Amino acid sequence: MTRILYELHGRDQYRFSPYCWRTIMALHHKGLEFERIPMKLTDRACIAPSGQDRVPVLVDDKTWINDSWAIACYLEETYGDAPSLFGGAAGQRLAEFVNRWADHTDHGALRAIAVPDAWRHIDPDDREWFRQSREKMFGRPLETLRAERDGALPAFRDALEPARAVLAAQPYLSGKAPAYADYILLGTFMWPRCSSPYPLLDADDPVHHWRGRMLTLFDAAAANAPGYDV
């Protein structure tokens, strides 16, 4: 069986996008083989047969699969042998809330301290679309978004603080070992992490521990990427 995984990256082999991490734990996690396609922002043509233009893209055998939640519940479905992503139902249905609330708080927060710095590791076929895209969504230039991120910073550590309050108790969001709802919120931090040199974490911080933790995990997957130990 071929297992292939359609991923964005940047130059040089940075693949920062958070979603696609999601799913690359997530397939560690389950302890399948799969194959890394990278793909430019700006050239979709290898995922037309998903019928839309986002990643992360699963091909498993003959099946397509869009989205890293769809794709997490697929995993958990087909291959139920393997260690579970959710613990159960209940553990589904709260995966499900952080999965949002990573969507809706802390990426909003992080959005435009990561942006900026973003752009220098996307693939110089991409750069102009990029800028202009996020240029028109923030409204000012990217220079002028990383001369602010400063400012931002606190917004985002504040978004943090349900996910603190857990791990100050046990060591994954999930409780003793990690589970799907730790990817969802390690994607948010290997966003920045496989693209810019800034500091998000103090290290007193138990979110910062915690990630240390997950970037160990399956012969450390997210420590080996190209990026900064920041």
Second form
Number of protein chains: 2
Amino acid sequence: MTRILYELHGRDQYRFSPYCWRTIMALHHKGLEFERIPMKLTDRACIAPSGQDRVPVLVDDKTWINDSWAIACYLEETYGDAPSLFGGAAGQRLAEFVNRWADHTDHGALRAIAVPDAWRHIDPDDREWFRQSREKMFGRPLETLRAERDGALPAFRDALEPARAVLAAQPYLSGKAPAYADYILLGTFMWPRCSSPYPLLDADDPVHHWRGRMLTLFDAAAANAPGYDV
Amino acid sequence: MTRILYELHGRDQYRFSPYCWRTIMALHHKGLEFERIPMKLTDRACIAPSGQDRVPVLVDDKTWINDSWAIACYLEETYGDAPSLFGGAAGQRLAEFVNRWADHTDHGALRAIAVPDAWRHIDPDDREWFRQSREKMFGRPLETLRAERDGALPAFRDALEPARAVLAAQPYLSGKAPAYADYILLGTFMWPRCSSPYPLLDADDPVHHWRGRMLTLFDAAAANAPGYDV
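Okay, that's the form predicted on its own, but what's the structure of the form predicted in complex with a further copy of the same chain?
Full assembly next; the chain just shown is listed first.
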């Protein structure tokens, strides 16, 4: 049996997709082996059998699953004897809330900060496509966005406040041990970590301490990824 | 045995505290009877034994508990045989995330919209105190805030996006049946409902449909509270 994760390609093994990181951590949590295959944004033929064009895509033997949330739910159902990603149905439902919060509120505040440096770490073949799509999204050049990032930082830190309040009182969002809600938020931070030396958090921020714990999990899978130690 | 809930007093039985509504719904969920005693902001002597000065405060026989989240956790632990508010430990941990999200992100976006009309529904004895404390908080008169509310509405609707995305696919934040995460968000909406005729949601918003379902629970406990049907 083979298990393949198609993920976003970056230059020099910098792989910063927050959504792919959610899946990487979920697979480690389940104790599942997998092969990582990077996909360029300008050549998505490898995931065509998934019926759509976005990563992550997991191929589990002959089953194709796309969308990080759908993959997490698939893994939980298929590998029910392995450690749970959600801790039960109630935890799964509210992990979906955290997922939506990260996608919208958290990433919404981070995007303008993270995208300019992400452009520097994307595969050279993808750079022009990436620049055009992001400059269309933001309505201004990446260089302008980059110059504005100090001004955008307070809104990102503020968006983290619900996580900060929880993490001030317990080691992980999921409680005493990490689970999928933590992998969602770790994905948020792997995006800048794998593409930017720009520091986002104060050293005394509970979210900073939590991130440090998350980086050590599964033989430091996240810490060992090519990136910046900020 | 007596069970007393001290809650925020308003004129003509308008009781708009979102935090008190979380507790009211939690008590109904657990099937517990309770007496509601309103407290004026300018006379908090009745809750002095709780060691602090904010409502809700629950007195369960001889046990005093304050803070809506602490009360929910107390009810879950003390009345373990009654229907669960959290659906297990994992659900409880992530319900706390939802709680923090509502307190910070969601209420942060709603506050400027809701406070001016809330002032009109507070007990007359509390009005001057309420006005002074809120005008200090916002740095401008309540009348100015009220005139600005159309401009503040898009940010509140945007803050609801994580809930909206979840509720587009399932009837309650907690899944097929309501639980404490839903009572948290219902509290958010009881605040304007019990103090303002200003409409916040489009009729086709999944959050609007969810709110309609929530209002019917427990013999329409929330729908029957004095307020505005918007």
